[in-house]
Each structure stands twice: as structure tokens, then as C-alpha cells.
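Below sits a lone chain in C-alpha cells, taken as the form predicted alone.
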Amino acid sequence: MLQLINGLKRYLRQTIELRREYRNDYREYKRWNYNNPGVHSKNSFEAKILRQAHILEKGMALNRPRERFGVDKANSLIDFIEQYEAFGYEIDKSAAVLNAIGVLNAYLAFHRERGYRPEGLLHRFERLQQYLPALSGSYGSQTVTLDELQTKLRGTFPDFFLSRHSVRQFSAQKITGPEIRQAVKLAMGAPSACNRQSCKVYFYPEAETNRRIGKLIAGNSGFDPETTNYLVITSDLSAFYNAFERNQVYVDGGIFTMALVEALHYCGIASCILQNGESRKKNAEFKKICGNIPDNEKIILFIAVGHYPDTVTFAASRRKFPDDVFIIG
């Protein structure tokens, strides 16, 4: 009896702690997410700018981009850059903003080559052209051949690692279960919390299942029609035990996914990670479509997969300066 009472007390303490920690999570996220009008940090502006620029990059990396796409998005990007300046941040010291200017320049050239000139946007961009001489390399999108990719796949580690990109163009060659299994076996070497290996990969060969999954996924507009297969990555909530580990499903899921997309790349399979923004209703719909994901498994994200085409165009997605990421002391 004493053991039962102590067990109930321990469970009650853990429940109270869990509620307290989730309440704190809510307060922190409410305070610091960049849609909070009171958040004006350099990082928050750069996050907005990077996200908005990536929308334009993705459009330029599609097989069949929508005609005259993205003018409103490009104008919003300039709005964000102007807000960044208004709070006293310097453009030439931000890789994120310089990237955005490079993307805007590539975006305007993309339309110019197709006979379209968005005059209002061109006028707004004139002031930002002073920063173009400082830019080098590719912005917006890049194109490589399959032969070039395969050479890097068997090259040095930096060649291999940096040759993997989110791909939104796939060949007509069908993906098979054994091919995915080979990559999953490699990805299982990824570290996990106390080696609990909470992650699973769900693969559905049926076209209708993938079509229904694709209709619900956010972020795959424009290339969903040519994506024939999605992987569903989950992490098991029952692998963790208290409030301290409440977010470990996402940590384990993220680490495993990075290993998996690199393993897919090594196996000659293109991929694009697609986030699963938390929505109780949508997650229930996903699980209903899939039909075999148990309640104790959290859907972490999705991966669009397919074979590389002979020539592939992908978003350049330039990175921040290393000193923005690596901080000493």
C-alpha cells in the first residue's frame, strides 16, 4: 500500500511539473515569436527576411513556376528590409539581408527573361542596388547536372555534405521500398536520447495515399503534383518520461531526419523536408489518411522523395556569416 501511495504522489508531482513547464513554454513563445509587435531583435527581422526570400527562391526552383508569381511577396520582402533599417540595423553587416537583395535581383532577372517587368517593384529595388557589388556567387536558384552531383557524392565529406539540397524536381522513375529501407538503415546510426531510438519512418507506395497526404502538407505548393512519395517521420512519446524530456521527440526527430536525408542523398534519392506545424486537427487527419500510425507517436515532419532528374534546379538558400552562428565566450 505504501508503495502505491508513493507512486501516486510521484505521478502527481510530475503532472504538476509538466503543467508548469508547458505554461512556461507558452509564455516564452508568446513573448518571443516574431509576430509579437514588441519583438524587434536583429534575429527576428532576419528570420522574417530569410523566410520571405525563400518563398521567392522556391518559386524559381520549380519545374513549372506560376506566370508572374511572387510580386506581392517581393514587395513584402522590401517592406521587411525597410523595417530592419528603420530600427537602426545595417544592411551590409547582415548576410540575411544581403541574401534577400541577391534573391530580389535574381527574381527580377527571372521575370525579365520571361518578358515581364513589375515596374513598381523595380522602382523600389533601385535603392537596394547599391549593395549588389558586394555580392558574389549564386542567389535565388542554382542548377546542376546529375553527373555533377554523382561526382560530389563520391568526393570529400565537404563535397558530399554541401551537395545535398532540398529538391522540388523529381524524375519519373518510381521510388521503391527497398531503396528507402537502405537509407533508413544508414540513418539508424544517428544518435538519440539514451539510445532509445524513438523515431520511425512510414512509407506508402499507394499513389492515392500520397496524394491525400500532399494536399494537407504546408509548404509543398507548386511541386506537389510531381511528388509521388512522401515519408512520414514520427517519434514515440512513450519513449520519454517527465517534463524534462517534453520536447525530446522533436530533438530526436530532427537529428534522425538530418541523418536520413543525407543517407537518401548518398543512395541517389532527392528529398525535401516539409515541416508539420503543430495542429491537433490536421495531425488527426494525417493519421486517418495513413491508417497505421498509433496515438503514442507524434508526427514530426514529412519528406518528399524521388529520384534526381538529369538536371535539377534548387533554391540557393545562402547562409548567414559563420560569426553569426559561432559565438566564443
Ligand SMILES: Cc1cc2nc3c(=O)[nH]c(=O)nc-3n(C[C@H](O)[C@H](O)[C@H](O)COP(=O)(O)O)c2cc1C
Given for the second form:
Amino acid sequence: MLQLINGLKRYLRQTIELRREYRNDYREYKRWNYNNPGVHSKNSFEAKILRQAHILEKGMALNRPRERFGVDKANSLIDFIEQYEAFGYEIDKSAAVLNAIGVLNAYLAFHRERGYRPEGLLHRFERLQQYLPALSGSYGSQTVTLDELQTKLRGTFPDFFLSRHSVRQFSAQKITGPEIRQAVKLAMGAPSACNRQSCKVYFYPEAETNRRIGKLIAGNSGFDPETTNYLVITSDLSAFYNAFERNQVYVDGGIFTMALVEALHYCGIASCILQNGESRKKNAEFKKICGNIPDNEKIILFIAVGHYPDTVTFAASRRKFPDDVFIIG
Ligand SMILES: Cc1cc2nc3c(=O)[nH]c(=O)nc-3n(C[C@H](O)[C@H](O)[C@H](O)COP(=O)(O)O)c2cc1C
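Requested next: the structure of the form predicted together with the ligand (the form predicted alone having been shown above).
First the chain shown before, then all remaining chains and molecules of the complex.
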């Protein structure tokens, strides 16, 4: 009896603790997400700018970009840069803003080559051109041949690691279960919390299932039609306990996904991680389409997979400065 009462007390304490932690998560996210008009940190502006620039670079890395795509997005990007400056942040101190200027320049060149001149945008960009001489390397998109890529795959660790890019162009050759299995086996070398290995990879060979999954995914516009297979990465909620482990499905899911993406790269399979829009309704629909993912498994991400075409163009997705990321003291 005493044991039962103590068990109930423990369960009650844990439930209260869980509610408190989720309430705090809610408050923190509400306070700091960048849609909150009260958030003016340099990082938040940079995040907005990086995301907006990425929309343009993604457009240039598609097999069939929409004609005259992105003028409104490019104008919003300049709005964001102007807001960044209005808060006293300096352009030449920000890799994110310099990247955006490089992307805008590449974007305008992309349209120029196709005989299109968005006059208003060109006019607004004039002032930002003063920063172009400070830029070096590729901005916007980059192209490699399959031969070049294969040499890098078997090169040094930096060659291998830095030759992986999110790919949004695939050849018509279908990917098979055994090919993915080989990569999954390697990815299982990923660390996980107390070695609980909560993640799973779901692969659906049937075209119709992939078509329906693809239709529901938010971030695949422009390359959904040529994606034949989506992997679904899940992590098992029932592998964890207590309030302090409440985010562990995402941590383990993220680490496992990174290992899988590297393993796919090693196996010569092109991939692009795709965000799972975290709405209850959508997740229920995904599970209905897949048909074999139990309730206790959380869908963490999707990965578009396929074979490389002979020449592939990908978004350059330039990174911040190392000193933005590595902080001493
Ligand atoms: C959590 C996560 C979600 C992502 N979601 C999408 C997405 O919805 N659509 C997309 O095209 N790319 C998506 N990506 C790919 C990123 O855009 C890409 O990783 C980033 O631009 C860096 O480029 P790289 O992967 O080529 O190095 C996602 C990546 C991560 C890690």
C-alpha cells in the first residue's frame, strides 16, 4: 500500500514538473522567436536575412526555376537589411548580411542572363553594391560534376565533409531499399542518449506514398516533382522519462539525421533534409499516409533522397564567421 502511495506521489510530482517546464518553454519561445516585435538582437535580424537569402539561392539551385521568380522575396530581403541597419548594426561586420548581398548580386545576374531586369530592385540594390569588392568565393549557387564529387567523397575528412550539400536536383534513376539500408547501417554509429537508439528510418518504395508525403511537406516546392523518395525519421517518445528529457527526441533525432545524411553522402546518395511542420493535424495526416508509424514515435524530419544527376547545382549556403560561433571566455 505504502509503495502504491509513494508511486502515485512520484507520478503526481513528475506531472506537475512536466507542466511547469512546458509552460516555461512556451514563455521562452514566445519571448524570443523573431516574429515577436520586441526582439531586436543582431542574431534575430541575421536569421531573418539568412532565411530570406536562402529562399533566393534555393530558387537558383532548382532544375526548373520559375521564370522571373523571387522579386518580392528579394525586395523583402532588402527591407530586412535596411531594418538591420536602422538598429545600428554594421553590414561589414556580418557574414549573414554580406552573404545576402552576394546572393542578391548572383540573383540579379541569374535574371540578367535570362533577359529579365527587375528595375525597382536593381535601383534599390545600387547602394549595397559598395560591399561587393569585400566578397570572395561563390554566392547564390554552385555547380559540380559527379566526377568531381566522387573524388571528394574518397578524399580527406574536410574534402568529404565539406562536399556534402543539400541537393534539390535528382536523376531519374530510382533509389532502392538496399541502397538506403547500407547508409542506415552506417548512421547507426551515431551517439544517442544513454545508447537508447530511439530513432527509426521509414522508406516507402511505392511511388504513390511518396507522392502523397511530398504533397504535404512544406519545404520541397520546386523539387517535389523530381523527388521519388522521402525518408521519414522518427524518434520514440517512450524511450524517455521525466521532464528533463522532454526534448530528447529532437536532440537524438537531429544527431541521428546528421549521421544519416553523412552516410548517404558516403554512399553517393544525394539528399536534402526537410523540416517537419510541427502541427498536430499535419502530423496525423503524415502518419495516416505512411500507415505504419505508431503513436509513440514523433516524426522529426523528412529527407528527400535520390541519385545525383551528372552535373548538380546546389545553393551555396555560406556560413557565418568562426568568431560568431566559437566564443572563448
Ligand atoms: C532542420 C533542417 C530543416 C531543413 N528544412 C529544409 C526544407 O524544408 N527545405 C529545404 O529545401 N531545405 C531544408 N533544409 C536544408 C537547409 O536549407 C540546408 O541544410 C542549409 O541551407 C545549409 O546548406 P547545406 O545543407 O547545403 O550545407 C533543412 C535543414 C535542416 C538541418
